[in-house]
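As a starting point, one isolated chain is supplied in structure tokens, in the form predicted in complex with the partner chain.
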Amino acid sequence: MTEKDKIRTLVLPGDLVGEVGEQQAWSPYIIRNGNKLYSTVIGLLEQRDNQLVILPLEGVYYPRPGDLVIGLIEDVELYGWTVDIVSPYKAYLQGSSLLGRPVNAGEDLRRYLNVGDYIMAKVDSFDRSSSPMLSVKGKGLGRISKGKVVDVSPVRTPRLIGRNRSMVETLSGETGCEVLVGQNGRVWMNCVKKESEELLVEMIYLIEREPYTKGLTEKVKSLIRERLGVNVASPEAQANT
């Protein structure tokens, strides 16, 4: 572990977490009742620089401006697409966020977007009282046209890719493939044989069912190497981290 060990302990609904402080942020997690913060799931509570953090421990995903989403297109209408995003709200990708201009009057969307493609891209816009917006524009969004995804509960996603994006990195560096890990819990993969892709996906499932192992990453690196039998990474990850 590279960087110094934080605190967590484990919260309840209800549980008493601390007193009002001068600059405690809003957050759905941490509720006030008379000068006292109670937390209001299942979480691990954090003290980051004056603030208290709860990082749920189960729940849907929930949109926020800037997330890189993998969204699943679900209907193709006139001068869009509706997308799932695995989250309470089904998300729009406007026609013009893909192609760059206007859509034509008359052109037809399943063209670049059809039902069933996947996307990768940015949540543009949410603010609850209208869908979550999302854009293709930036290096790398766009449809998903190779490789795999898999679906993760989306409270995993900070464990999937670790602190200082340490275990993505472990993730890709030692099988060789290219890894995505969407805020909404979706992950993509691209691997070169078949036999990384299959470890990668076990590996994935195994962080999702014991998140907060002490020295999970090292425990993946050290399964992933005994399981493809060499202790340096192949050529083509070296290629792409």
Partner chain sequence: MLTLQVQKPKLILEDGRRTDGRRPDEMRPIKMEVGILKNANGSAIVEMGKTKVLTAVYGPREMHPRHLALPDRTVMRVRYHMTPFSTDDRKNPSLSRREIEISKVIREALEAAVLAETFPRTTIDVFSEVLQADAGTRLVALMSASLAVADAGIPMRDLIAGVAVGKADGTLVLDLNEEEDMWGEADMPIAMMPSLSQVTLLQLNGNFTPEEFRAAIQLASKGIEELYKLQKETLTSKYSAYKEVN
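Bear in mind the structure is a predicted one, so any value in this text is a computation, not a measurement. Residue numbers count along the first chain shown, from 1. What changes on going to the form predicted on its own:
Among the candidates Asn35, Asp127, Glu58, Pro102, the residue located at the hinge where one rigid part turns against the other between these two forms is Glu58.
Form predicted on its own, following the form predicted in complex with the partner chain:
Next comes a single chain, given without company.
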């Protein structure tokens, strides 16, 4: 079935969307009650092969272990940092995760991360009974020291990434910018040219406004090429133009 052939139906919280046995899998926005499947959000219901998918039209970010998030440091505490991850739940980053050792008594953690700093992190654990715990152990994680961060609705994250990463690769490949989309609705970008950065921000907000437009990836690609006048494949190519 092609993108054009897919039928999407508007559903509301509590709407019956199917029965167990009809589909082998369903999205996180569907709950099971007995043999019945119900929507938990306002969204568009879509059948994808053997899976029921709901594309939410509104909502907030709920942390899941393993999620990649872009956090904003809100407070510096004795042994770590309180982090805003665009969620009803405030996250916490232990100092030992960043330092690779226990925090010394009286150590000023503002030397490493201060209020207003952005970090790239993974959700290490979360069970809704306590704050989500973050980790910055791993390649590419830690304080963000360059580039720009923009916020979009967390429910637009899947569209910004695209199926098989098609949209994020289009944004990066066509503008020549590095682009990383956090699961919590924040997008980090690093561009060589200001022109490309401004265009990338414009395209991100276009995707946020028109997430269910048919052929959106091709539309974004065409707009970028039209505005830049050339297909820029890398930051190095930008620097040489």
